[in-house]
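The data below hold one chain only, encoded as C-alpha cells and taken in the form predicted alone.
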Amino acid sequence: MNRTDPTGRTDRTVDVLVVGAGPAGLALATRAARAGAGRVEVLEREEEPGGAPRHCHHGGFGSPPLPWVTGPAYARRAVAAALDAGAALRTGVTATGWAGPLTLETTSPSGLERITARAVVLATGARERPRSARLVPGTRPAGVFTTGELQRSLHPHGHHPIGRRAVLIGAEPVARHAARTLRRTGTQVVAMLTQHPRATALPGIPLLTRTTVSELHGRGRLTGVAVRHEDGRSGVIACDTVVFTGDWIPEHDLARRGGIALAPGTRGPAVDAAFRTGTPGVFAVGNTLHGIESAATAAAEGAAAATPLLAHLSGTPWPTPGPPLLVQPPWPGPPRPTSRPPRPAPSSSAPPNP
C-alpha cells in the first residue's frame, strides 16, 4: 500500500525488504520469491545490481567454479533469476536510516521514502580500507588504487595500463588476481607485499613476507614505495602504481544506526546460525557479516538464509538469544562472526533451531 505525506514522503509496505543487490542479497531474494513470500524488494544504491562480481573480469566464478564464468556474467545470471523469482528490483536507491525496528527511510532520484517491511534483510556487503584509513604516510599522488577501484578503472574489455611498475600490497586471492588483472593489461608487477610469514606467489612476481609498506613517494605521480621488513631492513620499490588489497571490513553503517549489535571479531552484525540478528525480523548475510568471502560463498548464506525468513513470515517466534560464543585463539583463519545460539523459548511450542 502506497501512501503519500504532505512533505511528499511516500510510506510503502512490503513483505521482505532487501538492502543490497549483491549475491546474497539476490539469491536470498530468490529463494523467498520463489517460495511465495509475498512482495520481495530489493533495493541497490548503485545504478547496477549484482554487486562486487560486476567489476571482476577475470574467469572462475559460480558453484563450483568455472573458469569460463566471469563475474559480470555471474552477476547478470543471479540478477535474472532474482526477476524471474518475481522479487523486486530497484537501483539507485540508498537506505539512509531507520524510522522503526523493521521501517527504513531511503532516497531516490524518485524521492523519499518509509518502507516497512515483515522482514529486513541486511545484504549490504563488505568494503576496502583504502589508504587513509590505513594510515600509511606520505604525499597523495596519482597511481594509488584499492582493489575496487583498479577494477572500475580499467575498461571491461580493453587492455589499457594504468601504470608501467606496480606493487601489491597484499597477497591474499583478491590480490593475486589483481596481479594478473595488471598483466593483462601490459603492467609490471614487481612485487607482492604481505606482513604475513608466508603467502602463495605467482610465478614471475617477488613475494616479500613480514614486510609492510612505510610511506608512499612521489609528487603528482608515484614514484615508489618504502618498504620495512619486520626485522629491520628497509628500501624503497621504483613504481607509479601500488595496490592496496585484502584489507575489507563490513559495511555496517546501516546495521549500526538500527542499534543492531556487531560482533567484535568481525564488526558486523552479530547474528545466530540462522542469520537472525538481535533485533526481531532482521537479518545479515553476505559479507556484512564477514568480509570477504566469495561470491558463492556469500550467496550460499543468502540461499541458506531464505528458510529462517520464511519461518519468521509463517509466525514461528524469534527467539532470546542465548550468551555469545566468542572465537578464542589459536583461529587459523580469518575472524568469524559471533554465533549466539538461540535460548529455548519458555513455552511449549519453543521453535526448531534451524
Given for the second form:
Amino acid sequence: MNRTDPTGRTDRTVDVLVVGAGPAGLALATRAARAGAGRVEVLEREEEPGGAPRHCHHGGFGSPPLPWVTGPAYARRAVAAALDAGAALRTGVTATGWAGPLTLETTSPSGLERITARAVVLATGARERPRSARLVPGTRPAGVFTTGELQRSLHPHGHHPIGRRAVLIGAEPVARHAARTLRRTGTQVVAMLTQHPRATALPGIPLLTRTTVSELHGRGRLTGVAVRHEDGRSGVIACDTVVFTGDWIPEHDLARRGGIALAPGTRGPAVDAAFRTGTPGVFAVGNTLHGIESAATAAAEGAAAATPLLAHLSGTPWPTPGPPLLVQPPWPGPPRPTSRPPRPAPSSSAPPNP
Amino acid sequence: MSVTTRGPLPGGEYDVTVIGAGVVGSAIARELARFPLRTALVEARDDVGDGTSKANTAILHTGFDAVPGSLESRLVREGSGLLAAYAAESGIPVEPLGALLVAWDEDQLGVLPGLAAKARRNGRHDTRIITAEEVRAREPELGPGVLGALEVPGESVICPWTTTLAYATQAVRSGVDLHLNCRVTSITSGPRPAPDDVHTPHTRHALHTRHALHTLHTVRGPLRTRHLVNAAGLHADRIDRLLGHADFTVTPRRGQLIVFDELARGLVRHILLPVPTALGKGVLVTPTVHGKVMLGPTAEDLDDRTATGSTAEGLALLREKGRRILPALLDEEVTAVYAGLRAATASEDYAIRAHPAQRYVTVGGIRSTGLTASMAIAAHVVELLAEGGLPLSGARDPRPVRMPNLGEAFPRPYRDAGMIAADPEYGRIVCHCERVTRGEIRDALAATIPPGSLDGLRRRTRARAGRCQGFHCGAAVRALFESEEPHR
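If the structure you just shared is the form predicted alone, then what does the corresponding form predicted together with its partner chain look like?
Okay, now the whole complex, with that chain kicking things off.
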C-alpha cells in the first residue's frame, strides 16, 4: 500500500530490500526471489545495474565450470538471472538514509520514498581511496585518477586517450588491468610503482618496487610525480596522468548512518558467519564487508546469505551477537559462510564499534 | 551585462575597473553596480574566487580578536553584520555555531582573560571564560588535557564559494562586465589633473574631456578606464608598483588544510579556535557548512606566490595537532587536502590606500578576515573612489540574487519532493557522496557565471567534493561539463 505524507514522501513496504545491484546483491536477490521470499526489490543508484564488472572490459569473470566472460557480459548475466527469478530491479534510486531500523529513505527522479522491508541487505560495494585520503602532498592538478574513475571515463573502444604518459600507483591485478586499458586507448604507461618488494610486471612497463609517490607536480595539468625508493633514492617521473589503484575501503556510509557496527579492521559492517549485522533484519554481503574481492566471491557471498535471510523471513530469531569476527591486514579474505549455524553467543556484548 | 572568457576586450572607456575577482573585488564590483556607471571586473584566472578566496577557513568572524582601533577591526565588525544579512537574503549557507578557544596548557589559559578584554574593546561583550567541565560537556570528543576555554558565541561558518559567486553574479546581472582569463601585465596612465583640482565637478568634466585614462594592458589586449581599484590579492603589490607605489609588499603565507568526511561531522559542534600565544597561533578544527570537518591551517611565510601545494611536513603537523584536539577525527577518511595563500604584509592592518589624484584605490593586505569584511571593505572603497571624483549619484538597490543552496543544514534538492515533482532532474543523483543532482549541475552550467573548469563546477555544486573524489561520479560529471563546453 502506498501513502504519501505531507512532505511528499511515499511509504511502501517490501519483503526484501537489497541496496546495490552488483554481483553480491544480484546473487542474493536471485536466490531469495527464486525461493519465494515475496517482493524482493533491488535498489541501484547508478543508471545501469550490474556493479563494478560493467566497467571491466576484460575477461576472467565468473567461476568454473561456467565459461569465463568479460565484466559487462557477466553483469548482464547477473541482471538477467535476478529478473528471471522475479526480483524487481530499480535503477537511478539512491538510499539516502534511515527512517527506522528496517526503513530506508530513497531519492529518485520519480520522487522520495520511505521503504520498509522485513529484511534489508547492504550490498554497497567498495571504492579505492583517492589521492587526498592517501595524503599524497603537492599541487592539485587535473589528470589524477582512481581506477574506478579511469574505467568509467574510457570507452572500451574509444579514441580519446585520457593522457599521453601515465604512472600507475599500485601493481596488483586491478593496476595491471588499468595499465592494459590505458595502453589500449592510446596512453603510454611509463611506470608502475609499488611499496611491496615484488609484484608481477607487465611487458614493456618498468616496475618500481619498494617505491612510493611522495608528491604531485603541475598546475592546471599534472606534469610529474615525485617518487622515493625505501633506500632513500628519489626522483621525478614526467607524466600527465597518474592512477591510484587499490587501497579499497568499503562503502559504509549507509551502514554508519544506520548505526550498524563496523568491523574495525575492514571498516565494513561487522557480520557473523551468516552475514547478519548487529541490527536485527539487516544483512551485509559482498565487497562492502572487506574491500575488493572477485565478482565470483562477492556473488558467492550473496548466494550464501540467501539461506539465513530466508530463515529470518520465516521467523528464526536474530541471535544476540557472538564474538566479533575480526579481520586484520593482510586480509585473509572475506568471512566465509559456514554450513552450521553460528554458535549461540557466550555473552551479550556487542561487537566493538570503532 | 556580460561575462567574457576570451578574445579582445570591449572598446570604449569604463568609468571604473576592479582588478581581481576574489571575494573582495567581487564585493566591490557589486557595490559599484548600484550606480549608473560602466564598470569592469577583470580577473587573471578562469573563474571568480579562484585564488585566495577559495581556500580559506570559511569562518564568518565577529572580529573579537582584531587589533582594537584598526581599520580591520572596524571593517570586520561592520562587514560581519552586513554579510550575515546578505547571506540570509541570497541563500548563502551560514551556521552560527559559536567558537570555543580551547586552552590546553597554563600559558593558553592565562591568555584567555586578555582575549576577553580585547573582545570587549572590539565591541564584543558576549564572550565568556568557561570551565574544563563545561568544555567537556559541550565537546565530548575533545582529547585529554583541556583546562578551559573562551566562548565566542557570534562566530559562524559560511560558504566562501557561494559568497564570492553571489557578489559577482549580482554585479554581472546589474550590468558589470566580468572579464576572465584577463591578467594585467602593465598599466599606462594618461595626463592627469593636479591633485587639488579633482574634487570639483568642473575638473571632473575636464578630466573626462582630456581623456585622462588608465590603460590596462592585459593578455587579452587593452582596456581603458577612468578609475581603478586594485583588489589583486596576492598580486596587489605588483599592481601597485605598476602605478608607482611601493608602500607594501605581499608575503604569501601558506595555509594547508585537511578536510574530513561528512561522517566525521558528529564529532564536533563548535568552531574550535586555537589560543594565540607567543609560541604561535595553532590550528583550528571546525565544521564546514558543507557538512564536513576542517583541520588547519598551517602558517608558512613563503616567497613563491604560486606555491599552493601541500607538503608532507605540513600534513604531518596538522595531523599531530588534530590528534591532540579531536583524536577520533584522525580515524575518519580525508576528502580533500589543499593549501591557500593569504596575502600577508608586514603590517598588522589592511593596506587600503586611496590615491585620489590618480583616481586609484589599492585594497591590499586583506588576510583571512577579508571574507567577513568584504561588504564593508566594498562600501569603504567606493567612498574612497568618490574622493577621486567618481560620480556617485542615482544609486539603486540591485535586484536580489538567490543562490543554489550548498549547505548541509538547509534543504537540498535531493530531499525536496516538490522540486523533484516539478523537475525530475533534481531527483537524479549524479555525485553520490555529496548527493548532487543532475538538475543542479545543469543549472550551474547555465548560470550567469558558468564554471570554467571542473573545480569551478565543484565550488558551485559540491560535485566531486566528497569521499570518493570522483571514483564513482567523476566520469559522469566530466561528461556533463564537457557537453556544455562548446557552447561557452
